[in-house]
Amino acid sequence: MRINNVEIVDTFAEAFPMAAARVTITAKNEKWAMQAAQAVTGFATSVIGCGIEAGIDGVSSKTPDGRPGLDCLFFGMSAGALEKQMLKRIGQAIMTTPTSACFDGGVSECPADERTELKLGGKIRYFGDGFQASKVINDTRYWRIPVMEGEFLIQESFTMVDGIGGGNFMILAESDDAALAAAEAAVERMKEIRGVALPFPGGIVRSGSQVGSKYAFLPASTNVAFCPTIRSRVPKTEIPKGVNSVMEIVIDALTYEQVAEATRVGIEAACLPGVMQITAGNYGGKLGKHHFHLQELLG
C-alpha cells in the first residue's frame, strides 16, 4: 500500500492493557490550569523509566466548579502502580499549584461494568493533618484540605478502567527535517482525538527502544534495527536504502477504537514529501493482545 508515494508496510503495532484514569484539573484561569496539567504530566513518557505514562487530553467541556479546566490521562502497568504514581503527582504537582482543584474526569466512552475506583482524594486528605473536612454533593464526596493559600479541593474517588498502551507507528524519512515535519503533522491531527495520550515530548520519540539489552542490568535499550547510523553493523536492520532518520509516535488511549483512529489519522497526516516508509513496532504478537494492522486501518 502507498499513500502519497509513501510505503505503508504490511505489519502491525502491538499494544498491551494498562490501568488508566482521567483527571480534570481546574484553576482560577487557563494559565494556572495549564501549569498544573504540564507539571502533573511531566516526566511521564514511559513506564520503563518513569513508572507511569501521561498526557494532556484537552480542554474540559464542563467542570464541576465552573472554572477553566483541562483533562489529563494517566496509564500504569497495574492498578497499584497507577495509584502509587498518581498520589505522588497529584500531591506534588496539582495540590501545589496556586488556585487548583482536582476532580475525576470520568470515562464515559468505557462500559460502566468495566469501571472501578481509585480513592486518591481519600488518601491525599491526610495532608490536612487532621484539619481536612469533607462535603458530599449529589452523592459525591469531596475533601477540603487547608493549604497556605486557602483550600485545595479534591474529589475522593477517581474512575479507573483497563486502557491500552504501546500503540505506535514509525516514520522513516530521507532526513531528520522530513521525519520531524511528518511527525509534527501527525501529532497535530492525533491530538484532536479525545481519550488519547501521546506521552513523549511533543508527542514524538526519537529514541525508540527494544526489550532487553546486552547488559543484564538494563530492561530496554536502543532499537538497533531502526538506527540508521549503525545499519551496516547490525544483522537485521530495518532501514531501507535512502532512509536517514526515524521518528516514532507512541499512543496510549482509553479504548481500542481511540488507538485505531489516532493511528489512522496520524499516518495519513505523516505521508509528506521526504517520507519513504511508515511501519510499526511489534514482538510477533508475544507481548500484547492488542494488534493494530496498519493497512487494515487505512484500507
Given for the second form:
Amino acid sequence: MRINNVEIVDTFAEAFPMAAARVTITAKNEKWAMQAAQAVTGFATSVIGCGIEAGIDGVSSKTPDGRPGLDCLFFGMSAGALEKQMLKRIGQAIMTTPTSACFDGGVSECPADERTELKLGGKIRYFGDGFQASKVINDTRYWRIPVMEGEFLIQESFTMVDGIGGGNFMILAESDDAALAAAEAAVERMKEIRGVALPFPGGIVRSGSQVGSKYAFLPASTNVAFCPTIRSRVPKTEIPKGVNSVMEIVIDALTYEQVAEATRVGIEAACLPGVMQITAGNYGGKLGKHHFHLQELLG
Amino acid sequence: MNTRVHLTLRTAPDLPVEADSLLPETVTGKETADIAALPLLVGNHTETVGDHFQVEITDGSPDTADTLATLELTGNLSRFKHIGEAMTRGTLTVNGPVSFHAGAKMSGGELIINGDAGDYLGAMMTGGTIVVNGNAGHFAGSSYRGYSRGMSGGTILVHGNAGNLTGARMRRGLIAVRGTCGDLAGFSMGAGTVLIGGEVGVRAGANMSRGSVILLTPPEEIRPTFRYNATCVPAFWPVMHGSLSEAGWSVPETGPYALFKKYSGDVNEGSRGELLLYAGTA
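Right, and the form predicted together with the partner chain of this protein, after the form predicted alone?
Full complex below, order starting with the chain above.
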C-alpha cells in the first residue's frame, strides 16, 4: 500500500492493556491550568523509566468549579503502579501549583461496568496534617487541604479503566528534517482526538527502544533495527536504503477505537515528501493483545 | 411506562392525618380503587385515601415492578403529617402546604413541596432531595429529641425561610435556605453544610464540631467561640454554587467566586467547624 508515494508496510502495532485515568485540572486562569498540566504530565514518557505515561488530553469543556481547565490522561502498568505515580504527581505538581484544583475527568467513552475507583484525594488529604476537611456536593466527596495560598481542592475518588498503551507507528524518512516535519504533522492531527495521549516530548520519540539489552541490568535499549547510523552493523536492520532518520509516535488511549483512529489520521498526515516508509513496532503478536494493522486501518 | 398518580384533596380534614403511607412505591402498580382503599390514620381511627382524595391515574398503563409512579398531591395538606417520610425512591410532589415531619428519615428520591412545610422537615434523613418552594418550620434536617444525629445525607433546598435549629446535629448533607433562618442554625452539627441566604437568628453554629455554616447575609455579631482566620474564596464554593444553580437555587449576590470571612469554631468543640460569612466578590 502507498499513500502519497509513501510505502505503508504490511505490519501491525502491538499494544498492551494499561490502567488509565483522566484528571481535570482547573485553575484561576488558562495559564496556571497549563502550568499544572505540564508539570504533572512532565517526565512521563515511558513506564520503562518514568513509571507512568501521561499526556494532556485537551481543554475541559465543562469543569466542576467553572474555571478554566485541562484534561490529562495517565497510564500505568497496573492499578497499583498508576495510583502510586498519580499520588506523587498530583501531590508534587498539581497541589503545588497556585490556585489549582483537581477533579476526576471521567471516562464516559468506556463502559460503566469496566470502571473502578482510585482513591487519590482520599490519600492526598493527609498532607493537611489533620486540618483537612471534606465536603460532599451532589454525592461526590471533595477534600479541602489547607495550603499556604489558601485551599487545595481535590476529588476523593477518580475513575480508572483498562486503557491501551503502546500503540505506535514509525516514520522512516530521507532526512531528520523530513521525519520531523512528518511527525509534527501527524501529532497535530492526532491531538484532536479526545482520549488519546502522546506521552513523548511534542508527541514524538526519536529513541524508540527494544526489549532487553546486551547489558543484564538494562530492561530496554535502543531499537537497533531502526537506527540508521548502524544499519550495516545490524544483522536484521529494518532500515531501507535511502532512509537516514526514523521517528516514532507512541499512542496511549482509553479505548481501542481511539488508538485506531489516532493511528489512522496520524499516518495519513505523515505521508509527506521525504518520507519513504511507515511501519510499526511489534513483538510478533505474542506479548500485547491489541494489534493495529496499518493497512487495515488505512484501507 | 411510568404513570402519574394524582391525589386531589376534597376537603381539609379537621383532625391531623398520618400520611406516611402516601409514597410513590405504595401507589405504583395499583388501580384507582386500590389506591383509594389505602389506609390513612385520621385522629385516632383509620380512614382511607378515597375518603379524602379524588384519585386519578394518567399517562398509560399501570407500572411494572421496576418503574415507580410519580405521585402528586394537591390541596391544603397542612394537617397531613409525615408526607414522604422514609421515602426511598421516586418523585413525590405536593401542591400545597404540608405539616410536620415531611421527608423525615427519607433515604432517596425527590420530595417537592410547592407550599410551606412544618417542623422537622427532612429530620434525620439519610439521602434524597427535598425542595420546598415556600417556608420550612423549625428543626429542618435536625435530629429528633433524644437522638444525637440529625440528617446524615441528602439535600434540603428551601426557597423561602426556615425556623429555629435548622440542621441541628446534622452529620452530612446540605441544607440551603434562600430566605431568613431562625436561631441556632447548625447547632451542634458534626458535618455537612448549612447555607443561609437571608438574615439569620442568634447563635449560628453554636456547639458545632465540624461542618460549615455559610451565611450570605452576615450577622452583626457572631459567637465569641468562633475565631477569625482569613478572607478567601473557599475552594469548594464554586462547585457548590454551580450545583445549587443547576438545582434552581440561585445565589445571585455572590457568584461562584465570592469572598468569605472564615471563622473556626466552636472552640468548645475543637474548632474544626467553620462559619463562612460572605464578604464580597473576589
